[in-house]
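Below sits a lone chain in structure tokens, taken as the form predicted alone.
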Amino acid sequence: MSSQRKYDLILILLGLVIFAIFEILIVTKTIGAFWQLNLLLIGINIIMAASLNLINGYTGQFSLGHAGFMAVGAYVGVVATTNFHLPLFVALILGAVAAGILGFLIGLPTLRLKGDYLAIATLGLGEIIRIVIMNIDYVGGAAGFKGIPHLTNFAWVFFAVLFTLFFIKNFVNSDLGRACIAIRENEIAAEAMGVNTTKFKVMAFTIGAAFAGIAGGLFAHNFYLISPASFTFMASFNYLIMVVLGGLGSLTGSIAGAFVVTFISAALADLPEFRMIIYALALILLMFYRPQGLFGYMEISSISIFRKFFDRLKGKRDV
């Protein structure tokens, strides 16, 4: 068994650990429900923001439009569920699905352009996407979508979020991804060396916007009552914020910003109106003591504690 399987078995293994004693904790009632709905919503924030950093950390392009994709997964995944009565995974898929597709169709045109440019068409694209949907009496209109069956548990935003991070992980590690990176680095040597920009750049979109909707999906299942105002440009800044804390292009980044942003988003929720303050100061000292997110490009295994316990447990695989 080559190094990286290795690494993704002890991976995995220490994942089901880790989801074994929460789910203890979440059956025994020692977690509260508040906390519980918190955990749900850390694991959806961890997909989006990997699969944003998909688009904005490992391929250099700038979306502001991802909570579009996320609300184009969540209203077909209820619409599969309620009106079709379709099971959760099934709409999970047609989510991932919807939003795929629209992310190419966006992506072809738009993903010609370049930074500020490429920013406000996502922008404006995602703020279309939610304009649409409140035109839509199918599914409520400005009002939202009533009547959603309460499917999402701890147990399917686990396996999500792991299914996620390894899939990118494996997507950005593969030929394809490098061709990605190499786009990030220098668009235009990339291009001189033979690198397809547009296709790559279009296929980044497409991944990313797929697991945005998956992330809407299980979002949507999670509550009675969804909206269009759930999926703003505010919400699209807040996945931002998670990537650019976390650090662009690393995993590892985008699962700790996800949960330092949700963690003070809850401890805040008393006083709301000092959250976006504390953002702002959280992002100024960042910038000032370390440009390059909280991880940069490094991954969990690139930290030396962390590379010497992966090393031991490989070892004693290997004895």
Contents of the next structure:
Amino acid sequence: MSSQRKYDLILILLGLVIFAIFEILIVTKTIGAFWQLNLLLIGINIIMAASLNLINGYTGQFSLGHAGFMAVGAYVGVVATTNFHLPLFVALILGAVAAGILGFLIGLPTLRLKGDYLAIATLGLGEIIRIVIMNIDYVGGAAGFKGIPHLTNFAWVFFAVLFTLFFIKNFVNSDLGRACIAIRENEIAAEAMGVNTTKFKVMAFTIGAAFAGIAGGLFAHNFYLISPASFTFMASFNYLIMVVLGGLGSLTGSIAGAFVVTFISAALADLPEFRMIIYALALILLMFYRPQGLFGYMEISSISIFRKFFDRLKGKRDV
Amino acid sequence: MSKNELLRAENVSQVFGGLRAVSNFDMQINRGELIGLIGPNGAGKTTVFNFITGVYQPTTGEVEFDGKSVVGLAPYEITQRGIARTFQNIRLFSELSVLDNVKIAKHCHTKYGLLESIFRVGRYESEEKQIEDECRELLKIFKLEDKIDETAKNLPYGAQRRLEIARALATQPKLLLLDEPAAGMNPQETHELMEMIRWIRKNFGLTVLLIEHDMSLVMGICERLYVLEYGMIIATGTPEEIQNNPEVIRAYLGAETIN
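Next up, the form predicted together with the partner chain. The previous block was the form predicted alone.
Next comes the full complex, and the chain you just saw is listed first.
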């Protein structure tokens, strides 16, 4: 077996061990209901942050409408399970496909825009998606969709996270991912190197949207009710904050960002009046002292204390 | 069109608003030639590169490469047909490593798809290994092998220029366009660059078109020269012919017109 695939398998094995530890903690009730809910939210946010990072961090296309794709995945998912009694797995895939197709259709025209213009266009499109959903009576309109079966559990979220991270990690380490990163670094040079920039921008956007759809499906089946109010542009901003805080272009950063943001808002739940102030201060301080985010472009496997461990996993000998 | 001909530009004009950047431009390059394009600042040299590589669409005229028209193609399609270029103001992927810079240029020769990259099956493994080997080989030629993991923006200026040429070569072009490759280099580096251009042309079987202000380099390696002034070709010929051409001397030195 090739060393790279072996490395992937070992990482998956490592993931299973982490999963087992958390599962035991949950079963033995060491983690209470409140933190269990937050654990699920952290997982869902990791999927959102990592998929947004593929668009914003790796491909360098500033998108602000990510919550819109999450909403599409959520609503398609709940209709599939509640009205058509399909299993959650099928619902998640349907949600991902729907969000992906929408991402593709939106991406084709908007990704011609650059920088601020793209940000405003995606912001607007995210809002359009939300308002369209709000006006569809079939899914409950502004009041929201009620009676959703509670199907999401830790196992679903954990393996969805694992799949997302695995997918994006291998994507960015391939020729396709290099093409996306080249677009971020210098679009003119990327084009001169034979990269079809439109194709790869749309590809990154579509993949990112599809994963947001999965996250939306998991999110929706964790509550008995979802409403369009959960997917406003404030939600999109929140995911953007996770990505920037963790580091644009770092998957480890997206995990850390999702973890930190979710953790801070949960830990401050008892101090609602100070919550946003502390949260904002934390962000300002971070941007002052570490503008590149917690991890910058680095991954955990390239930080010196961990590098030895990961090199051994990869089967590299010390030189 | 003769079999030996690689690039032909016929009667090309490039107009930006009221400005005629290039007018009635004719050029013909045979396989294996090393051609220089010179002229005073603002004469339209880089514009010529830009319409050959599809960055601009020529207002009128025809550009044929390898027997086929390239007018109307996007820059990436022209690169895939076999024209690679470097930029006057260096455009590296500055936050990436030296090796990754070159790897990206292998894009048009990589065949594996999305699923193969995600699950690392099929052609992924063998092609990635081949890309890595070829890139290391190229970097060795350009004396960058000990800087493989360095971030591109941290390289000295001369090394950045060399990396840009290495990256252009990684696309496996038939025609290489170099836009002022010696700009900012000292005489020693310029001399080394000259040797390198000669060497890569011979070993890669390339055709080269270069823009350069450094006359020692131009006269030293080019076989034929085109001289541009105000967007028009005022002279073509061998370096000797050009050096003695009164029109060229006037354009460069600003002497009174000799009739």
